[in-house]
Each structure stands twice: as structure tokens, then as C-alpha cells.
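As C-alpha cells, one chain now follows by itself in the form predicted alone.
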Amino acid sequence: MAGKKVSLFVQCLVDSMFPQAAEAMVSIFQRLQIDFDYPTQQTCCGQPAFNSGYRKDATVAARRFIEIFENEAVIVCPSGSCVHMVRHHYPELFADDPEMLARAKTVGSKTFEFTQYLVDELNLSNIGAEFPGKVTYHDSCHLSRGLQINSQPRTLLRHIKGLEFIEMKDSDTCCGFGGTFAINYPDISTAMVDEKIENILASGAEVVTGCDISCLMNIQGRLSRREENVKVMHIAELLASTAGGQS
């Protein structure tokens, strides 16, 4: 896709704990011959501070994000929750600052979640992936409810050669993570993720995937503690897979 270029916004958890998701995203852009860059000065988008009520600190992070990315043509992130933060909460933070509000809205308008960008902006459904196995999908809350991204990941999954896609019951029910929610209310969070695990197991899938590594981390942790034999993969990892293994 000559002429296309994206700037990668890599979520903190991906950067620090699950770099394979970002590496998979990079390999896909390389396969599609889309140029990309990665501003190395990028830091957290400010979502943890915002969700915890520290709006002053969140504003500092938001201002830095805008300064780093505002001159980029397209910004792509493998995380629905972070894209939701940029699009919907940055305008809140700068509601009383007309200049920054305009800059925040401009940045938000060109910031996309990874699957949304592939399907809605590039009009792609089949990117040449191949993955043998039964896969089910978890709809993360910010992605499905906040950004209304539901069909795009499914479109991509259904076009992966060899993949059998299985819808799980209540796929859009929260997994119980919710950032600090899981820390502040561990018993409730555990009950919620256990319900999610039961739905995953009932689907008969060998792999559970999604677009937010935070949810997948929570699900993976509980699967591991319960010693369940289901693999967890970010959707970018599945899309990067080819007949000879991950590209």
C-alpha cells in the first residue's frame, strides 16, 4: 500500500509486558507494505491517572501525548481503551482551554484502534493470515461500548485461513479487570473473570483473543491459576501468523 504511513502508539502494558503484540502489529504493516514510525519519546496516555481521579496528572500526560503525535497523519494503537482515552477523555480534560481542546480533538480524530484501522480505513478483511485452530473472541468494554468496535475484529478473524471462529456466550460481558477495579474489589473481579472463563471453556475454543491486552492479561492470569488449557493471544498475533508460523 504505497503512500500509506502510520505512527505507532503502543500501550504501556504492551510495551512493558507483552511486546509480542506490538511486534506482530509491526510485521503486519510490513506485510502490507505500509510505512510506519514509532516516536520513542511517547509515554502513558494518562488513562490510569484519569480513571483514579488524578485529572491534573492525566492532563500532563495528555498534553505530552498531543505534542508528540499531533503532527502525525495517522496514529494506530493495539488497545481500544487507550484510543478511547484519547478520543473521548482528552476533550474533557481540556474543556476549559479552547486551544488545547481543538488540538485534542484533531489528534483524537486521527487515532485508531488497530483492527478499526485495517477494516474501516484500509477496507481490508483478509490480510493473508493462516492459523489452524478454534478461536473465540472477548469484547473489551472500552472497545465495544466506548468505540462501538464489534464487527471489525470478527471480520478479520473470519478471514484467517484454517481458523474456526466460535462466538462465546456473553462475549461483551466485562472480564472484571477494569484497571484499579481489580485491585480495589478483588473478590468481585475474580467472580467476574471466573464467569468469563466458564464461557470461554463452554465455547470449546483452544484460543481466546481480543484487542486489549489488559483484559487478556486478566483472563490469562485466571486461566493459569485454574490450570486451564486455553491459550491467550492478542488479535495482532493471530493476524501475523502464516503457514510457516508467525511472520
The other form holds:
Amino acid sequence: MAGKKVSLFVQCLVDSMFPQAAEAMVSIFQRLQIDFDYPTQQTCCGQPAFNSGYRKDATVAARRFIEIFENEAVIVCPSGSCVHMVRHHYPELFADDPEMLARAKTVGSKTFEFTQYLVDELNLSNIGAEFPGKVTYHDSCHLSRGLQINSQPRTLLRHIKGLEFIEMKDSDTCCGFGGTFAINYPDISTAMVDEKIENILASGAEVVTGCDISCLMNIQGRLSRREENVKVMHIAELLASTAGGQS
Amino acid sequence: MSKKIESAYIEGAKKAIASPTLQKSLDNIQDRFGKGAMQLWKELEDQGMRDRVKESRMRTLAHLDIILMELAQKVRKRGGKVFFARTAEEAVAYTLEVAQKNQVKSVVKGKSMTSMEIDIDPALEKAGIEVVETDLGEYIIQLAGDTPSHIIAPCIHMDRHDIGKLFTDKLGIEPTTDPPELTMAARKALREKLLSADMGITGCNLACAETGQIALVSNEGNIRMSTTMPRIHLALMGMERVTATTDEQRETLQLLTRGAALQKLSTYVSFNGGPKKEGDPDGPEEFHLVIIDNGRSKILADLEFRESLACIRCGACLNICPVYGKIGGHAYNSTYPGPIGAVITPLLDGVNKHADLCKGETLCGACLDVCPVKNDLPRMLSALRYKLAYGDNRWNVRQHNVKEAYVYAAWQKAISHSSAYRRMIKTARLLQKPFIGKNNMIKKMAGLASGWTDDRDLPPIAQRTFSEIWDEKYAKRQQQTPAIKEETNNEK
Ligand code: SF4
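Starting from the form predicted alone above, please write out the structure of the form predicted together with its partner chain.
Up next: the whole complex, starting with the chain shown before.
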């Protein structure tokens, strides 16, 4: 893979709360001998503001993102919903500004979710990972419905040595996160995440994984409160694991 | 955001979540019909059908004035009467007038959400007219003095035990929970009403301008009887429920029955077009079509929301929505619950008044996927939130939550400068220390995000953020790859 270079777009929640997911992604690029860069000016793509309706504030974030990333060749992000934001909502934000709209579309067309990049762009399925254990996968909504990314993560998971992949029931049903929804409507959100957790437990998996830390944070938060014995890992962490542990 | 919202929506949601009967019914209906519809769309032989119908729905809406005039002309030509009601009040007044002119003493109704929207029953009852719902589900709801909680399956919040008890109380039957026995009891009671009613009031699933007929789909047959047995048939129709041609009407109905009940065709599809003619074995002496605006033309005029009028009220979005699947229909406090209700209720009845409906979903997108006409409800919910965020003149919306607006304004400043942003994260890392509990999770937060920690833990800000790790570990190694840099430059 020498000769390729990606620019890392690290979701704000990953940056501050789950840096291990971004580090795992970096270690995979190192293993694949793909060069990478991390524009340090980046902060947040604007998704939280957009989803809550604060489009003017989200537009500030979007403009910043475009300025920071538009000269990069390939932008890779370990979060489906952020990629969905860039690809699908940035054009909405700049619908009345032809110049920015064109720039937004250009950035969107070269922004990829991590597993999408590995499978669709690099044609990889086995990246030499090894992880012993039973793993189930949660389809995040904006990833699976918005970006149609369903098979890519599964392909990668199925090729991890030692990993037993188990589908859970209703893997593509929303986990109840929804950004400020979880804060403003905790009762509904909890009922939803509890159903997700029942399905995770019923699968018998030891680890639940996914491609979007927001949902995983929600699931982990509830698992922890319920003191359930299931581990939550970002898919990059599983893919970074090798025989000797995480590389 | 800082003060937790306690609203009718949240209260209703809590009540629903606490009801095992309701939770079970919701699980059943979603497992069967929501997933069933998704499967059906996948297997649909004619994969262009949904887009074609959507296109025809949008085209019809673009020419709605002409098509409605055509419809009215055709209905009148068939001997029917047409009334255009601007408001619910006008529709109610007209209906009442028709009833009184004809000395109507009893009305049978065939399931109509529009009749609920305009709230016709109290007006008729006040005028001394008996009103009986004939759709089994609606009949049960009426006996219970309740409101529907699903647009297709109105009494899914009740089980056969509830219904058995209700029938014993109200119809005086022997206690039973056997569904066929209960159905027979209802049938007996309803037959009498149907045979003696002076007037039938129905909705209209889809009218056709080409023929001047309205189509009604049903599975019990009572709706059909409500249109043929009484002397007068009056149909209430939302002004968007029309197609230009019979071909469009047929295709749209085929999607409706699939989306609603996974049926290629419902048991009954009735086409009603005016009063009976000489020699007809049955049919009403008078036929009235009330075409109701009641806020729809305002939606029609706004291209951002026009799509919501393409809805054919199949209820599939309720059957897939994970929020509806937990809170049921009553929490929405509206004739129209679920995702479609969350979009049209605020538009018809006030965005601020129904702010919870705009904000109380996760925008997961399942409703868009299951909708036979691919209505982008998440997009419209997001557009409604935009109006609530800053206020909006066109829809007369006040800024919904000033505090929240401040939070996002501050957020915007914070994310605009990476150095300030990183300092903020560092400060938060210091401040969170006393809150970190068992297994390195935050158990309780105050203020802003306290709703999160009611039932969930939160991971703390990491000892080292990724950008800090980057600076320490990776930043310097970047200069060492000039060859690669060159190559990527060429790719650009
Ligand atoms: S929005 Fe779509 S799925 Fe929902 S009721 Fe209308 S037609 Fe059916």
C-alpha cells in the first residue's frame, strides 16, 4: 500500500474520550504502510449542532472543516455519522451558496468512513488481525442507512483470525443515542438502549463492536450502569489486534 | 437543556414504557408489519413502483388545484355534492348541516382519521345525533372512551382481556377473552347500528379526478356497509388524497395496502361515486364529498414540507420507528402519531406547541426506508428543529429554548479555535475528576447533561486525548516521507 496517504479526521468524541480507537486506526495504517497525517486544527464537524437544529452554528463548523481538509487527497474517519454529516448535510447547509456548495461536495466525495475506505477503496478484507473471542456488531443508523455501509465492517470482522462473529437480532435498530435526544428524553432513550442490550446479551457475544463511537458510548454507558459483562470496542481496535495483542 | 423537560410527551412516553401490555403489542406489530414491509419492498418485483408513485404524488401536489377542480366536477356530474372546507370548523358545520337537513338521528362511521382531526363526533352528539364507529378497533376505542394509538390499528394498546372486560361492561355479554366470541359480539351490535343508521361518514383513502370516485380500502367490510346502507353518505377527505388518473390510483392503493398490512390487495376495495342511480340495488340517496384544507395548503406552499402531503397514511412508519415502538401513539397527543405525525402535527397545529414531536426522535432514518413513497421524514424533522432553534416567521415559530441556543453559540465559539478548544478539554478533564467512580466511569453529572447519567454511565475524558498523543508520538515522524508526499500530490 506504499504510496497512499490519508488524512485523519478524528471525531471529537474519539479525540477526547476514546483516543484508543484513533490510535488503533493509526496502527493499522502503519501496518498497511499507508502514510497518514492529522490536521491539528480540526475540532468538531458540527453534527451535534446540526441534529439539534442549530444550522447557523453548524455552518461555522462545516466551513472550518472544509477549509482544513479540502486540500487533502483522502480523508478517513472512524465514525460513520460524521462522514454522513460531511457527505450529506454539508451540501444542505450550503445549498444557497454555489461556491461553498461545490467545495462541500468535493470534500464529501473524498471523505470515507474507516471500514468503507479499507474495503471499498483499498479492496482489503483480511488485514492480518487476530482477536480471540465472540463478537457481535451494531449497525449505526447513519452508517447503515445513511451511507449504506453494512457489508464492509462484517467482511473485515469475518476475516479476523480467532474471532467468532455472531449477528445479534435487530442489529440495525437504533440504539437510542440520537445526540441530545439521549439527554432530553432519557426515558425513551433508555428503553431503546435496553432493547439493544437484550439483543447483545442474547447473542452470547463477549464484545460488541461498531463503527461509530457515539452509539458505542451509549451502549457502553448503559452496559456499565447495568453492570453487564460485555466489552465495548470500536472496530478499529479489533482490527488493530494481532497475535501479541494490539499492535 | 439544563432543566429537564417534563412534558405531556415525556409523561405519555413514561406511561407507555411502564405498560407491559402495550410493550408486547408494540413489539408484535413492529416485528410483523414493520419488518414485513421492509422485506416486501426488497422482494417487490417492480422495483420502480415506489419511485413512480412518489413521482405521481408529487406531480399531483404540484397541480393540486386543477386536479381537485376536476374531481369536484366529476363528482357533481355523478350527482354528488362537493364542499371545500377551509378549516375544521367549516367541515364540521357543513356535515352538521347535511345531517340536520335530512333529519339524521344516527350516524355510522367508517374509520376516518380526518374525522378525528376535525373532531366531528362531539358536534354531532351535541346536536342529539348518535355516532357509532363501525371499524372494530375504532368501535372498541369509542366504547372505552379512549383515543386511537395507531392510525391503522387504533386499539393496539389494549389486549383481549381489556376488550373482554369492556364488552361485558358496555355490551352486557358474558365474560370472555376469546377473540372470535368478542368479534361476534361486536358484529351483532354493529349490524343493528348499520341497519338503522341514517347517515354514513367515512374518510377517503384516495379519490380519483378522472372518474370522480373515492376509494376506500378495508378488511372488515363495515366501512363499505357504512357507505351503502344509510340514506346519506358523506366522505371526509384531506385535500391531498387524490390522484389524477385511475392508473395512479390503482398503483398508489397497491402500495397503501402493502405498507399498511403487507397485502397485495385488501379484502375490500370500494369505489364510491355518487348517489345510487335508478335500478341500482343499493347505495345512498345522497353523496357528499367534503374536501378539507385545515392547514394543508400552507404545507403545500412550502417546498421544504410539501413532501409530507405525499403520505398515503399506511402507518408503516409507525411500525418501524424505534421511538414509536417504545412510546406508542398516545404520547404524541395528536390524531397522527409516529414519524408522520411528528412531522405533520406541528405543521397543522403549531410548531412550538408540538416542539417535543420535532425533537423527540433520533433521526435514525428507518421511517424513510419503510415508507412506500419514500417520504424523507427525518429531513423534515431536522428542518422543523432548525425553525425551533432560531425562530421562524413563515411558520410563526418562537425560539424554543433560549438556554440551549446559548449552549450552541458557546459551542460554536469553542470549536472555532483549536487551541482554545483543546484548553477547554483540558479544563474539563480536571473538573471531572471528583465524578469518576467505579470502573473508571462517570456516574452522575449535574446541569447540562444530567439526563445522560440518570440511567447511564459516561466515560471520562481520556488521560491523553488523541491530539495530545499525536503531538507526542506521531507529529514528528511526518517529515520523513517526502517520496510518498510527492506521489499523493500527483494524484490530486
Ligand atoms: S409517511 Fe409514509 S410510511 Fe408513514 S404513513 Fe405516510 S405513507 Fe405510510
